[in-house]
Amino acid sequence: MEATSKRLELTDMLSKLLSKAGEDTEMLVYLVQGKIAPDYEGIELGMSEKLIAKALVSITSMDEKEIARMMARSGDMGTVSQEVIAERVQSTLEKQDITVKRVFNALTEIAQTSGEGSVTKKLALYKDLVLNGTPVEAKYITRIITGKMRLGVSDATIITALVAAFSYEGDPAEIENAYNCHPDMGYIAGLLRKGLTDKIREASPQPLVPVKVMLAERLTSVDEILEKLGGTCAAEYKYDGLRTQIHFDGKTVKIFSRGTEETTSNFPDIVRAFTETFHCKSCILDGESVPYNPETGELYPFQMVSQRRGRKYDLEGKLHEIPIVVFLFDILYLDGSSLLAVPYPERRKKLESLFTENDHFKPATRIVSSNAHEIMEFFERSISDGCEGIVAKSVGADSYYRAGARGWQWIKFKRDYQKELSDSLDLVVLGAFSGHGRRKGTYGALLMGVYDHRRDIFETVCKLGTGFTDDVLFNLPKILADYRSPNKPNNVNSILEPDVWFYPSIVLEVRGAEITVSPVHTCAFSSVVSGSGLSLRFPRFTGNFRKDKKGDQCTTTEEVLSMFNNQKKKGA
């Protein structure tokens, strides 16, 4: 699977593998993803590359410097472990079989081991696996532990493979919808293996299990928005914060990010305020956490609230330094019932009736209008109030909450920055070019890409070399080191050949002047001009690392193509 760059071939390999897996199916799906549980469970194995290097030293006659040199050469601890086991460990006839179940259980035990003596026990479990396995098995076991499996297997690829493996006769979109409501690929695989197709078709939100958030398209004028939404829309402030999904099952409050990762521990103030504000039996709320000045009501930029993510120390200090208000704009579940298939106006009424606004929770500011001038005035007010613009939402009978989907039910509209593109792009780092002159020793430019979700590949859209502070610029090799790939990843389509390849993982916010046709970039290749793709002209980094987005949540090929067409229309 790692060796092929053909998406159909990779999917076929995976479907054949899963069709033969039997009771190992669920475990195997997790291992192929390089994990042992869904992301929202937040399970970490707690073994660094340094600890693995220590284990390899203890089972060979090598020293740590030799392991470090091998690591510097390959950039992949999995490959290092393969080479070490192949060259330095004598084979024994007493090896025990390395089965999927054995590996999965051992990795689970590693993750659950903590406290005094935990390092010694983790090392013993790891050594037991790699000494009983083949060198190739050691490579992939090590990669799973370090979180660097990187087979180019996305969620979309696995869903397609599951459909084929279990001969699902329904609409594949039903499986995708089930996964968007319950983003646990092992759980979905188990339903298919057991033939529980009714549960897939009836999938709905469940408190304490994150739902993939609904996303918005973009347009460049209010007139276009009204035309698209049937003449009337609800316009809401577009806040510059962290997408926040709040779950309550009657006892426990949990908070999830837009990437379905649990962030409850970073927001104890929101949890406390929730229990004082809401008194329902159960619910799932969708909103935006925004830092603000409680004395003036002034909203602060996204970068300030992002300082809360992942913080383990001095969190209480940050609670006072960066107070948070959650602007709620949707409700997905209430008192035992899903609201996904309830039209937006009704969902909004239920949301507003659920609480009284306070310093911690407020309903998103909005108007409902069919008047372009009134909406434009509302838009200008949103900018003056410290927001990015507005999100226009359908108020029609079919204005349902489409989990995980980006559709024309929601349309964002942001300020036109000095006749440049009306919005930033969230681009993923695919490669880097070595720096020269003043930039010698770091990267001169990054190769940036977008995601084509239909073909499940990443395509190049520009080279990015401006907008970096010296501190960020000269730390780029260190920031990106964990994502280096020895070869072009099999899910990247590129004409350009950078000096260094990266697995598509890190997302940066980028602005540019316009979208242009380019013969050297693969975004929407041949969609506009035969033999050419689309490129972002004069790109510059805004300084914002989108830590809340995974690689495949970056700007899509379809979005760039839409922006290009809107740009042409605007120019005309």
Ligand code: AMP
The other form holds:
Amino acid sequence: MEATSKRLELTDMLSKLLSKAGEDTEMLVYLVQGKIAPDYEGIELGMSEKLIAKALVSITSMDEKEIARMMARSGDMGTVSQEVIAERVQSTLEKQDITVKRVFNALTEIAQTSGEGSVTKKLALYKDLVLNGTPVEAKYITRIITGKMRLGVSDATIITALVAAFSYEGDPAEIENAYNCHPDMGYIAGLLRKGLTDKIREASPQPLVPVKVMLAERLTSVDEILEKLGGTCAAEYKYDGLRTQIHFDGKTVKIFSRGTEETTSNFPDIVRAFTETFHCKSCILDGESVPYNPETGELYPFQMVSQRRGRKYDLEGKLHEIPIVVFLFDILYLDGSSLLAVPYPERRKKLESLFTENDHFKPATRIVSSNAHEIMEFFERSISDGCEGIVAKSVGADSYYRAGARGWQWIKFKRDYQKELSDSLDLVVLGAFSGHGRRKGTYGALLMGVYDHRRDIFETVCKLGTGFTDDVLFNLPKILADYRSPNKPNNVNSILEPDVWFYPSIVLEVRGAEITVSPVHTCAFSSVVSGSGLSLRFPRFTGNFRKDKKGDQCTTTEEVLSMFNNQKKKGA
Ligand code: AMP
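Starting from the form predicted on its own above, please write out the structure of the form predicted together with the ligand.
In what comes next, the whole complex appears, and the chain from above leads the way.
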């Protein structure tokens, strides 16, 4: 799988593997992505490359410097362990079989080991695996443990492989939908393996398991929005904060981010306030957290909330400095029932009747209107109240909550759309070109990309060299070091050949002047002009690392294409 750059071939190999896997299916589905559990469980194997080097030293007569030299040569600890096991270990030990289950259990034990003596125990578990395995097994076990499996197996690839492996007769979109409601690929694979197809079709949210958030399309005028939404819409303030999904199962409150990461520990104040504010049996709420001044009601910039992310120390102190209010705009589940298929107007009514607004929770400000002038006034008011614009929502009978999907039921309209290029783009770093002159020792430019969902591939859209502070610029090699790939990752499509390749992981917010046709970029290749792609002209980094987005949550090819078409419409 690692050797192929053809998506079809990769999917085919994976589906053959899964069709023969029996009870190992669920475990394999995690392992091919280098995990042992869904992302939202936040499980880390917690073994650094340094620790692996130590283990390799202790099972051979090699010294640490020699391992470091091998590491410098290959840049991959997996390859180093493969070579070490192949060439340097004369095992007297009678090798036992390395089964999937044994690897999985050992990895789980490594993840669960903490506290005193845990390093020794982790080392022992690792050594036991690699000494019993073949060199190739050592390579992949090491990659999983160090968090660098990187076979390019995306969720979409696994879903396609599962459909083929278990001859799923329904629409593959049903599986995708089930995964969006319950983003645990092991769980989904288990349902398919056991033939529980009803559960796939009727997938619904479950409190404490994050639901993939619904996303918005974009348009550049209120008239277009009204036309698209059938003449009437609900316009809500578009708050500039952090997407916040709050779960309650009757006992526990959990908070998840836009990327289904659990962030409960960053919001102890919201968790406390939740139980005082809401008195239901169970629920899942969707909203945006914004820092604000409770005295004046003034909203503060998003950056003040991001300081909370990953902040372990002094959190309580920080809470008093930056109070947070969650503007709730949706409800996905209430008292044992899913509300995903309930139209938005009813969901909103239920949400409003569920609580009395206070300093921590408020319903998103909104109007329902068919009048473009009135909506434009509301839009202006949102800007002067410190928001980014509006999200217009369908009030139609089909305005249900589409987990994980970007659809025309929600349409964002931002102030930036009236200036230069509509919106900023969130582009993923795919490669880098070495710097010269003043930029010697760092990168001169980054090769930036977008994601094509349909083909499950990353495509290039511009070279980015502007907008970096000196500090960030000279730290770029360090910031990106962990994501370096020895060659072009198999899910990247590029004409340009940068000096360094990266696994598509780090997302940067980028602004630009316009979208143009370009023969050297692969974004939407041949969709507009045969033999050319689309590219972002005069790109500049805004300074915002989108840490809340994973690689495949960057701007999509379809979005760039629609930005290009919008531009054309306006005669730009
Ligand atoms: P964008 O990040 O520009 O794609 O805009 C979509 C994001 O706007 C959502 O993911 C939310 O985090 C945020 N947002 C703010 N206010 C609202 C609202 N009233 N309805 C939906 N999303 C909102």
